[in-house]
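For reference, the chain that follows is the form predicted alone, supplied as structure tokens.
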Amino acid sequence: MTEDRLYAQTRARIDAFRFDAHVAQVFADMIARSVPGYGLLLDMISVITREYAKPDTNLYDLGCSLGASTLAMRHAAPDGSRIIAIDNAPAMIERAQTNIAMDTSTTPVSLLCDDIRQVVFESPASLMTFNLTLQFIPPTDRLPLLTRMAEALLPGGALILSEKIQLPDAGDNQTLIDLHHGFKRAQGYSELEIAQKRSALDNVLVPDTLDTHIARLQQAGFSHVVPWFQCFNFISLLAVR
């Protein structure tokens, strides 16, 4: 695993963060690095998937990455059952695939390249993780993805729904970014890095409230909508149709 030193060295221009070929080589340290629990999260998604994932059914790991939840899913998957992982960033399909070559799991997964708001899903569908990826989605684009993957679930099925949130009170919110911050020093980061990365992200991942996650959740179609998981403003919801 490559170390995240991406932004370790002053930048005289801080440019929008992108999921190209610089990241894809140190996302898994930079995910461990950055987002509190992330480890937790892997496991408790294959228990999970033991629980909604039924066998003959295919099961969606939207915005996959390097294949974290893909293989999270895959050893606990029933069988018969296909895991469809989906990312538009070609270097971290093509990084996904070598690590889901290198598992030993049978279950069979399709790697796409391509936007998830154009994708097709098949039925029938089980399960979705959809991981730390609407909040780089347009805010606008959110309620018809969400409602065209509940009207692809299978009644009963369900959705693993992961986000970096804000807090409705300013007071609050900043407690929880600072905290966050200082999670981030304890994993070694600097402040430089920090703040660099910070500006990177600004006006890219756009965070919502909970309130706001669980209302559209509710709206796309879901019936049943439960936080399961919060470390300071990291937080997963599942919701079933």
Ligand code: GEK
The other form holds:
Amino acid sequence: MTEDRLYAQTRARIDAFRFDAHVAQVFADMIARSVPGYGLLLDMISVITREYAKPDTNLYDLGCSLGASTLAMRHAAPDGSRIIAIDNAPAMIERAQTNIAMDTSTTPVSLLCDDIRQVVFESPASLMTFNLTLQFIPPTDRLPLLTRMAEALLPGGALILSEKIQLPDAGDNQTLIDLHHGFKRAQGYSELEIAQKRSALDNVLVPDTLDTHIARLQQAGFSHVVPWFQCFNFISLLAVR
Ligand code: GEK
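The block above covers the form predicted alone; next, return the form predicted together with the named molecule.
Now the full complex is given, and it begins with the chain already shown.
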């Protein structure tokens, strides 16, 4: 795994963050050292897949990056199911292809390099994973997308939605941001790396509050929304159609 040193040197100008070849090369290290509980999220994606994915249905991984969440689903996928993993970054899909090919489990995986907003979700689908990706979709596109996803899911089908959130109270929000930065420091990131990455993500990763997520999922057609994970300002929800 290549170490993420992308923001280690002072940059004269911080461009908006993009999922390009430089990021794809270090992404496994970047996400593990940036998202507190990332490994647990992956382990629980397997557990939730085992509970909700149905035989002979489609399972979707939206924003699959290098395929870590795809493989977490694949290792728990029921007979006859098929995984469709989507990412719009060619450099991610290329590496995901290799990672999926090296994995020995047999559930078929179709990798699509496409914008999730353009994809037609094929029924019947019983499980969709949206692990840390909705936050990169422009806010006005979020409800229409989630509504199309809910429509493609069978009754009782589930969405796993993991996100970075913001808190409505500015002081509480800052407390969790500080703790998240403490986590990154503990992972070996310098103050410069933390500050430059933060600027790069400004207006690219746009977090919602937990209440906004829950209300939007209900509006999109999910009848039950259960928060099951939080570590600092990262959460995961189980939304059942
Ligand atoms: C994991 N789930 O390892 N369409 C398709 N893909 C998109 C779009 C879009 N509109 N916008 C962003 N992406 C993974 C981690 S990373 C999370 C997901 C993070 C893709 C983008 O290219 C990137 O690969 C992924 O969503 C988000 O469990 O970087 O914090």
